[in-house]
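Below you'll find only one chain, the form predicted on its own, shown as structure tokens.
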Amino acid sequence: MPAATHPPLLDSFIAHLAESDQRVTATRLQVAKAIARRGGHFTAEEICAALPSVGRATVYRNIKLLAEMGFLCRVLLEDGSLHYQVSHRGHHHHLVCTACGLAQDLLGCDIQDLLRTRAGDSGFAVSGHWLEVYGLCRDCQSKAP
């Protein structure tokens, strides 16, 4: 299939697999085509579920590969379930709705030098964070009592 007739999801992981010199194979495609069908956040076992000839741990490795290439995010739910969804690409945060399950991104990150600061004067070094805010989007705020 020619790359232009691929989605930019697919483009951007084509292009980013032949510059890390990692194959670009049937399976590896199938995966990122079935992700980008999706909308919103999924479950690994949702793509499973999907792609019912591919094999779980081929899934879960290439769902992975997707993630730490940058290309999907995580979305962890109030209830502790992982969920995924294409990334923005860059340092970001989730807003997630505790009641339809919506989660958007919160771009920006002020909150990385309080942390910094705050772990400096317990003598701790930070590497990362990874915050998830939880409340109601206006439209679930708009059907409340």
Second form
There are 2 protein chains.
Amino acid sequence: MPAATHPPLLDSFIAHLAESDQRVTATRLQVAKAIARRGGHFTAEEICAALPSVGRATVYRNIKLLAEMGFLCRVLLEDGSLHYQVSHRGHHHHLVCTACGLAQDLLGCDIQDLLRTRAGDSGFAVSGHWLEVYGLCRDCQSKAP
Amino acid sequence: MPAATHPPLLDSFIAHLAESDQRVTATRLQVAKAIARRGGHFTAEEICAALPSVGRATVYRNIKLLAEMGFLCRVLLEDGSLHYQVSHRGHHHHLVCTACGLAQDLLGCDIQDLLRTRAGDSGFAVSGHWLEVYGLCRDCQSKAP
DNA sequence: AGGCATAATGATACGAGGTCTCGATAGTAG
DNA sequence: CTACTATCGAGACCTCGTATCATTATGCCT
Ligand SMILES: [Mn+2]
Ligand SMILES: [Mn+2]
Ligand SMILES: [Zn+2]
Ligand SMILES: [Zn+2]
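Please supply the corresponding structure for the form predicted together with another copy of the chain (the preceding block corresponds to the form predicted on its own).
Next comes the full complex, and the chain you just saw is listed first.
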């Protein structure tokens, strides 16, 4: 049995469900466990494949729930495909390695001020932004020529 | 007949086709004209609807071609839907108004240096990034309370 | 522990958005 | 004009995600 890569996820999920009057079902725990078991990012379809006994709609519903609760963040790959990842809560961005796929959190987003200034020049009032950064992680740099 | 909103597009497109040994077909020009006629951004399906006599696959093929040539840029809306827009060539971002949909180009992207510094701290080598900025354009600010 | 109200599930159909296939058509070089 | 072949159009197909709805099972109340 593979060790949980994100051990706190299960407990936090259960706690949040209880707080918000949502039911702790066996299926929900199955989905959360399948996610906690993973390192790195994953697609909804991958979870569906890993849990053939769980309905596809249910997998999508629960991933959405986990994301709304802040336990999962969206990772947009360069090819446009949407992945999810257990992650820091709150606003942040990702450094996505185009070689191995690793997506590490880039905390302390300090571009909001820069954006407000640059956009303000055109009279635009910034309320939010979406940013993904692509490149090579440390490991992949040393492996590549 | 509506005036072309982007008059240079047609000629530039034809020139690029000739340069790269691709054929100047009637269908290609129809698609390019339908696009040049628009202000703002649009979806592939909107072009399909505007050109019912042109095959859907062909519309998608030619939009992709125009985008690869640099005449169109992708605009990712907050809801995740992909639009296209006649645009400045080369790397740039957008200020997308969440009220009226206006997407104006944000030129002179000066976040690359900032990103290199912040990412470099984690040993990550930045090669590119994707950024969309959301908020209210000048007009929509004055209309709103 | 047993019963109830209803949240959650899963099978399935549906829809948007986009690609693939392949025979037919039409640019273009010569 | 002809031949070559890039491009086209129709439709099948695919992925990702949501809507519907009969069935199940959770949490609470007694
Ligand atoms: Mn994250
Ligand atoms: Mn643009
Ligand atoms: Zn890597
Ligand atoms: Zn606006």
